[in-house]
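One chain is shown next in structure tokens, namely the form predicted on its own.
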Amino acid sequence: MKRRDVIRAGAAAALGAALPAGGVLAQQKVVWKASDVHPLGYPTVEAIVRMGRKLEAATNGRISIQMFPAMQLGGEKEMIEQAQVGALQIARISVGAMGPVVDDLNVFNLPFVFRDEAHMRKVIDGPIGQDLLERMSAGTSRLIALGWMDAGTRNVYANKPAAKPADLKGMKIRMMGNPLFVETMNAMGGNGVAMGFNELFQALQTGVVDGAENNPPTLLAQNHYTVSKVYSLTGHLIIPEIFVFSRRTWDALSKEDQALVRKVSREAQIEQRQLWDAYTGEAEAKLKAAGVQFVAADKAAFYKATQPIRDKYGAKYAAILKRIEDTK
């Protein structure tokens, strides 16, 4: 089947499930669909699973969610695709893959825009996070922002060295799909090479890619480790992920369900981090038992080499990139 007629076919099934006929919703058992691309166990998926059950608790089994992860939907943009209209009801998609559906969100996705990573955290649970949240609610995504969650910090990985600008020529390098990524990988010093994150490990295996970049946890739950051995802690990204749920779905809750979603998110939001934390020290140590090699990167360095990026693209997000600025 064509993409679009898996989607449309999802639409037709789970609208049937989300939507009963007659508004009559607050009576009725619902099932939410909600979707990954990591495996269960990984932090954003457990902590949407630990929100299904709190749903599932709050209205004696009214509301549950039943979790597709790994990939079974398809990559992040067919999720985006299929809460838009509805087959979906609960995605976790990258910023970077949600940029291009809403321009805002794209200050989160210059390279070194966050200092570190609990300067990225002081900004998504302060009013700069929630400000972006309520205008990507607001807005014609189709989407309902639920709340953030932790990704860490994103590196380059391949089977050599990259610590310096000069190491990544010639080297092609997998990029989500947001033209902004891959001109940053091009300013690196690399080849950027968009594409989606369902198609990477066999890009990898067959040497279509020489690498690609992200966080530890990343590395390790995709298997990726087992044919990339070198991570360079470059540290050029920092980008915060997301949570959504389908509007169409949404406008169809009552005020007070769509409270109990709210209340819930928020706890999924700082139990995700906690798992994350956690989950980022097993990886770093498994990966290095399984012979990754961890080399340090001259960050000053690529730092400098994409000042053209934060130039070119950040003009427009002045303000608020002043404000990330003097967030303490």
Second form
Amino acid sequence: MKRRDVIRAGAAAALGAALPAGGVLAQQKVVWKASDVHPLGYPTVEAIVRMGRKLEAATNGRISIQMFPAMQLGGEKEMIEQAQVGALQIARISVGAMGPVVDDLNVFNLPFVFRDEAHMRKVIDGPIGQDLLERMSAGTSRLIALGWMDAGTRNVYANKPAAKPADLKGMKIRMMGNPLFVETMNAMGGNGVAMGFNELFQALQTGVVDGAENNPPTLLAQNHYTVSKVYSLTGHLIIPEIFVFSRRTWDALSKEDQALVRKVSREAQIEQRQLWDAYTGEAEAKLKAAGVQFVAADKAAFYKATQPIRDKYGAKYAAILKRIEDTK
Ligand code: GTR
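Switch from the form predicted on its own, shown above, to the form predicted in complex with beta-D-galactopyranuronic acid and output its structure.
Next comes the full complex, this chain leading.
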């Protein structure tokens, strides 16, 4: 038992003792920690906050979730590590950052692997998505994969347009910490720089990098639009998010509690999607109102430029790539 848990158990026992015999609070209360790099109100954060309320209601307050948003617990690499050791119970992570831990997931990190967002949704909602969640939970990640979330389409932002590969020449573009992405940006014509999300705002502000790439909600919620004003619709990556549970905590749960978590997780996945669609529309409008210039890009040229990446990294995923392609 960790010191913190000892204190908590002690407090619960003291509370139990003060109650009349048979008091409902005699059962030990647990507060699970959840974390996300985004601020409160962001769709992924809100979906987990709501999930916490449901858990609390379903267990008469025995289980609740305390959310640590906005990188309070570090970047995604740190969050993964904390969940693996049981210091954090629920982590919401981009599949981009999870790829180095669970190689199976890297198939979703290939450029232009999905035709569009609707195609990606079909894939994660169907048997491929289910298989990947199960394989991840059964593997060596020390994490239980609870579900997927949406994260739209990633486009390049900087202070000048990136409408075609030649425009990116000489530009340092931050990518998520996964070698696949650095090579993708290099193939797209720029210079990919791997960097934690928690270092990015400052890097954009001080010119350590010239730009980055992400979906409209992130550009808005992380205030990156205040330092990067041109958003080029390159559409090179459509990467879902995943939310996971610490296996260490999971293994100690009763079967009933595990089933309850599974149930509210499925609901969270559905709710997040509705929140996502609404927030994306709002984010685009707010970005435009704030003077961010949306620029059309030559997606066909970027697709062609990134073919070597799909050839190099896609080979070992040939079977699943075929299934993805066949998903209509
Ligand atoms: C966002 C995602 C974050 C983080 C970030 C990044 O779209 O929601 O979890 O991965 O991208 O670029 O690091």
